[in-house]
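Consider the single chain below, provided in structure tokens and representing the form predicted alone.
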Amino acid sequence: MISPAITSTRPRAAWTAALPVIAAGALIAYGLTSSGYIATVLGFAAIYGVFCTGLNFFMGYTGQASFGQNAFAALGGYGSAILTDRLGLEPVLAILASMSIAGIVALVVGYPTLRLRGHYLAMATFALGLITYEITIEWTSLTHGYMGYSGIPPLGLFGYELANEKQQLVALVVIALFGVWISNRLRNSRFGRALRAIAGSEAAAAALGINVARYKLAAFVIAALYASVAGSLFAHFIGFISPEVFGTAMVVLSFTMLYLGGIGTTWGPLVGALIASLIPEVLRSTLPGGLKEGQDIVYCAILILILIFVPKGLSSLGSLWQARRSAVREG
């Protein structure tokens, strides 16, 4: 006989699983019925959601520090730009080729770098991002330096192009959801459990027979692949890239989104990317004229308040609400 408690939780579990898909559908509908500017903002949020999902894989699931994922985003962005412009590849093929390049670079760089720990690893990955940034500036024959790379074709396949922001928004949201689905599948697999063991204690994980170095390298490569895809999507979405796009501001913004949504959670990176992208637009449209000059201060204050009152990120609000309801019922 099936327990009534188990039966009652099944509809709730099904509803919880379907909620992100419903939210994504509502997001697409809102973008399609709004102006092209709103669709662009939501498109940026989806791209950063992909980037932060990969960063979360390395930092949230594995417990490592990386300040250099922007380097792999630059590889993806410039790789797609060069392959589509100079070799005439389809955007999708260029994205896949750029992913391969980023994965190989992550393997070569990660093998010696991931032997470091703590702030030494953080500084080494930060240096990787700075080196890549300087290369994009100085190698003008390939990257056009500060002038940037323009004329990048939009997303498309077999000659069909997504010509406007709203069409591309649908594709970007689908890609972001697919990235989260892959991340969730890996998180709940044996591989993901090994990563969480490493995040808890590398010594204890090694004592259990887990090859810590190999798993850390695998997580680093997966994060690099996500970053490469995000960089490529940015290039095809905007049609223009420059070194500033993949600078330290990208690192700061991605960290903000990751902790705002909830590091180590499945949907946290996507939630954080969406909220961090929409708050400035809401403030720009709602603040009185006299306060618009201090918009950045208000934005930072909101972020600080969220991190103070919801330290585990916005994606944990559902579990906090359920815990509170349970406590009220028991009380």
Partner chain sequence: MLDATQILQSLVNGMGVGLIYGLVGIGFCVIYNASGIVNFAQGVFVMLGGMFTHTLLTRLGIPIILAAAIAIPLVAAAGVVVEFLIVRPMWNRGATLFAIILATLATQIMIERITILTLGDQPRTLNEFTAGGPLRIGGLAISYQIFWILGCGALLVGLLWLFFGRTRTGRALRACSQNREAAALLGVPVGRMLMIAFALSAALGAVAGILVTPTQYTAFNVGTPFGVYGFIAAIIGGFGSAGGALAGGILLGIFQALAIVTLGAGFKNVAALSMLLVVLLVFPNGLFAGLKGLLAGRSRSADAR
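Starting from the form predicted alone above, please write out the structure of the form predicted in complex with its partner chain.
Only a single chain is listed, so you will not see partners or other molecules.
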């Protein structure tokens, strides 16, 4: 079968395409009508949604593993902070510049690293995150070390700034939807099908003429670009970043979101990010001790439970049910 299309040519049923947009619209409306705090929580969810959508390219579609995507989020965040603060660059330009830096770094680092497999790949990517963490702490003249970087300007374009959380929330949700749209278009394209073939079997994919190493690298770079954007958006949204923001806890949190929403699905990462962001708000009154610690414990526990009992993510529960139903119908 020859498929010249770069992006997906498959027409979608109109109502399923409209559904997420309606859901997003409802969310924005909820965020706009309630307190600024809720808007901040939803903004976080959108940012993590971007990050997880990128991670999904590499882990979900391609079936690889990277435990160090936080490195690229840190690059994006610090890139944005330094470029806007030191050079007075427009936030949007700073985001694009950080993206290109992250992309180049991912290309250079990924080329040798992605030849590794199994626990070697896991540790090598984990080390990427740790090295970046160390550098952001040690290179104090550039990053302000442990103290973190504050006073980062909010999102804006040509001198016009998005003044409050609610305006920013709209921008973040639009960006997240755009990210998911790209992911959706690429998923069924020639490129996306190649990635999924690699996830199925590298040997079989290679036998079909797919350049496995190059496609893996492309997925890794895309994931890094998404991570960089997420890091930048975080910096502009909150106005403050520190090494701890992009630490190991971020890795586990993003995996929790990915598995909650369904790994390898288009909308899963965004949905998972939303659910995971709302969990601490629901549990706020019952969490023991310090909120931050209790929150991390809950995320870790959820992740471990999912990994044990529903390793394909919660969304697989639905397809399990569907498969059973269709089996009943046929039998």
